[in-house]
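What follows is one chain in structure tokens, specifically the form predicted on its own.
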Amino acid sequence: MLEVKDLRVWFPARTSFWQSLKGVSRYVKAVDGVSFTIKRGEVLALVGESGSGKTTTGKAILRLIEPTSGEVWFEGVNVLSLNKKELKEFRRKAQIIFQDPFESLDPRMTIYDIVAEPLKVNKVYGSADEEYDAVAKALEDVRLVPPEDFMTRFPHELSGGQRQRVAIARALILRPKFIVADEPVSMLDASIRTQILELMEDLRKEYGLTYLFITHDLAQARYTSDRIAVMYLGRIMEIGPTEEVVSNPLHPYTKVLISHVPIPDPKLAKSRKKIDVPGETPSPIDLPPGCRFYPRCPFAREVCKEEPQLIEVEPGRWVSCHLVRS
């Protein structure tokens, strides 16, 4: 379905008068070889703390920000080889879910023109009649029911949750096959959240959508995706099945994450241990040689100066670590 392979996303940072005169050009690297896969009709999870890539991924898959280098490949096409016209095609089947809804909406704009408008823009229809049932679907879909009360209204006559339904019935209205939703939940109410996260997934089995879900949250993951990636300073550091990664972390990194999540039960809290990690994350201009990890890491190696590769060290199971390899 979707393959990325080897993504840079490398954006110009800023330099000194001095280091100018030099001609030293320094690069914020966003993205910094970023592999994986995503099978038709699965869920992809990518987490990570703020600052990881994620969001600059998902948005370089489509071409809304344009990769330094590298392919993504969807039902058998580099996306980033397509002309204009083609990518247009290509933004048919892929569409993209943004974290904030009370941003992504034009407040200028009725919920029934937000919605219109890819139909319109991609001449969908040829009759006024078939674009008004399908928007009239489209919202339908996402439970905004009876569709007419709220095709008339603007976005600011909506609650968050009902903003987003519509940001869902705006990406659901061309039919798409694959769908990144950068963190669709995480400005939302958490009674909210559940409704919505359920709502995509009855989606994803009534259209047959394959999702990448991005959030930095891992119980959102564990609850929505079949696979996980785990990024830290734009490099994939495991990917795994759900279950499996978040019962038995490989990275270090992972464990860490997996050691912050918080546990509802009291008695299962203090048996858990917390790791902690000293330092501050690295600037994504000056990154440390070998892993990306390596300074803060609690199990650091002198081996772990060298810079590792993504290998299978289980069937399905991925891993960015020179001691998890030994």
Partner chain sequence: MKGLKLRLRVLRRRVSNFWRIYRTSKLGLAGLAIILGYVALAVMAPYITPYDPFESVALPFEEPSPQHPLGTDHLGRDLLSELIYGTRVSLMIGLTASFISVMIGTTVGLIAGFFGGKVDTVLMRLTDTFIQMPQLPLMLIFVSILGKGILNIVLAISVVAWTASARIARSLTLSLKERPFVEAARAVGAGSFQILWRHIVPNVFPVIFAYANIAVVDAILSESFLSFIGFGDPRTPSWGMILYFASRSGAMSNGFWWFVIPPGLMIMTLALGFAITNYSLDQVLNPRLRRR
Contents of the next structure:
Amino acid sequence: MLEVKDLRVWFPARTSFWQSLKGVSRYVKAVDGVSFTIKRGEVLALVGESGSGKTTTGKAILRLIEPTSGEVWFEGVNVLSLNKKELKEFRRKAQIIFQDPFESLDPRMTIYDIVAEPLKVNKVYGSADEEYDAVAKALEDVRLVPPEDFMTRFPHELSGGQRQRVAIARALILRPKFIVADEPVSMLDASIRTQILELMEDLRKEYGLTYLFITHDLAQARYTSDRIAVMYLGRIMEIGPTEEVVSNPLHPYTKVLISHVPIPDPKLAKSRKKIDVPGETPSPIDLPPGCRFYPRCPFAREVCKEEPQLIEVEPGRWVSCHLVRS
Amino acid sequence: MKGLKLRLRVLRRRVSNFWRIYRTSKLGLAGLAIILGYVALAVMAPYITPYDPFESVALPFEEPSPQHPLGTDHLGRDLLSELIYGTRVSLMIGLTASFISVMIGTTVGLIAGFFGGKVDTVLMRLTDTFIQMPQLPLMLIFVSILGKGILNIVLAISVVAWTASARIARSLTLSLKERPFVEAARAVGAGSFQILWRHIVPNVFPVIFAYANIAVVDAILSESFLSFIGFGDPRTPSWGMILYFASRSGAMSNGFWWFVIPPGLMIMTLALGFAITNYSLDQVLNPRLRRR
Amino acid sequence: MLLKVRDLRVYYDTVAGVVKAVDGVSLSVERGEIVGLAGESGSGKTTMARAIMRLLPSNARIVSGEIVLDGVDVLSLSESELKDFRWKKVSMVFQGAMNALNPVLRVGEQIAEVLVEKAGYDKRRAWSRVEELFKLVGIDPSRTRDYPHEFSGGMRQRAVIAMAIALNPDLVIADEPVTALDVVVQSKILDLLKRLRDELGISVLLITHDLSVIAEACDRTAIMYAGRIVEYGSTEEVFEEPLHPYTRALISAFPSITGERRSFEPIKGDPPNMLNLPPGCAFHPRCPKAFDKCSKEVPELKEVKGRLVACHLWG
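The block above covers the form predicted on its own; next, return the form predicted together with the partner chain.
Next comes the full complex, this chain leading.
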């Protein structure tokens, strides 16, 4: 359904005065050669730490951020070559749910106007009654019932969970097929998280949706996705079926990450072994050539100074590491 | 039908929400009361004035008396009547001049902030030019070119005063356009003008609305000053005009206080009314300033 | 016993009404243990911390209760006595403090300043103590003269912890110390807190919304809901067999990377409105096991199976 090929998003980085005189230009390589596919009806979790480029990837696919290069094929068309009008059509099929439900809703709009906005800007319905019914249905879909109670309210009058439901209703009202969910529950309380994740799963089944689920939380990815792609500094380190990646990570970075994920079980937490790595994730400016993880990798060798390619080492499992070969 | 009912419900809620918070501000209520008092005075002028403000009805420079509570001016006109009619002029000029200047400024600021780049540079340099020019001489030049008369005074004030709202609107727009809800609107297919109209304008409006009160104060003071130094329209009895005649006829040196103090007080009180209304509106419309 | 809080009530007066942020909380912390205080937003956990530090905002009232730290009645301390109390007896790592370091002062300088001002160190001794502290929290001591922006997020958090332990307090209150940090850094900071407990014997009151952080680091755990503690006991027991329905639901809301991929048991409804709490047990409208009594009587915190639980099910 969706195929991303060698996607790159570079932002010009601030250079010092002297550097600019010398004609040095530096780039933040937020996304630097990312490729993956998502099948219809599948949930792919894009997991990474801050600065890994996961959100940038998600937004670049929808062209909310213009990619520097690459291809994004959606139902047979390259999204990156669409003109303005075609892009508008595309956005009826591909939508996004943002991380922060406190910021993604216009504080001066009513819930009705927020949810109706996609209908209005795309001129979906001719009559106000049709629009009203569609908004009511969308609010029912996200279990904000009775919808009449919510339509005239403002975002600040709703709880965090309710706001995220509104954001989901807005994303779904055009009946898209593909949704980028950018950390949809990370700002919510734990008891609300599960409600929203359940809702997203129900809606996925009901409307046959496909999700790109962006998260920093591997445990959450495990519960919500069919496959996981792990990103580090703008590149994908490993892709594979969720359960296999979690129980048997192949890439050293994934191994390290999984060994540090906090476990909500004190006994298991005590008994597991953490893999020690030096330092912290650097910023994606002026990265050295070779494997991104090489400077910190506990298993690094000489060969790692060359850039590894993402290759299939076992059926369905793709790893970008010189040391992991089939 | 359902949609219309919904709109009405929303409108009612917006008004009642606003009033619920505004009500808690004593200062704001006082400001509003002052403004409403002046509006009533302006509307009712023909019915409550004891004399025709253009007619000589007594001897010049009469002291306050039961017949003429605020005395008479240099032509023997009733000063109380003149003051009440003056409310019409001052309010009208204050409101229209601030409306025009805020409209110009907001439009310039919105366009500059939202589209950025060259548009921004050109519009903002223009704004800076206006800011750097001394305001009073500029107004005087405009009035001299356009000629006397209320409308020309309004235009002169607007042309000078729009820059502040342009700056405010621009800086708000710059921060608003980076907010996630704008990105969300873009994601559902909204174009630039739709975003500007549906999201930026409604969020800029409350702040500008609060600011417009200050613009009214400025306009009222500017009008009074222009009239006072002789650039006003002698046929309209504005407060500044009364002061102009008072100074021309030597009311100050002769101790005719009733010719000077009442119009001064009228100007100050109305300006104060708008100023404290602005302060309270700021509190209500910008929740960040609101005390928890 | 190092810290004993008894029946603490802290109310906020707001325009909209009275918020009973902490409403009858009793809690104890022993020497050399890490106690986790977990709860969702608005549960009152940060207010607890601020009350112990005597750093409540001006619209807060302490309605009743007692806080005793190492034999000192905290609530009766005068302003001048508080100067000797904060930093030296108890210190706090505020939420987001790592991003609140003064950007124009060297990191070491900011810690030295605390030593000079609060404990009368002279400059030289202060700097050598800063180096010592850096070593203790795992930062290269040669970097005391770096500016905050030269530090990574994890290092800044370590520096903030170094500042908190600079004057050897008995208790460190850490409010969300690992929120917003990356996984690996998070786990290293938690390891640091455990090491400080073991090496220095300090106690930590770790406030967090994240139960997996609690499970990783805390010896005992208190779960708060709507201004009250609903369950308090050893972390292992609480996680092994949660007795309060809220604890149970909250634990099941945290996905795990290990073990069976069990399904969530979503908690229905929204967190309560703190201005208008439901009568009886504040959790009863969301509780799957609620019965008649739950909506009428506020359950007391009682000892059940060697820990404290506030639930009518354990009548």
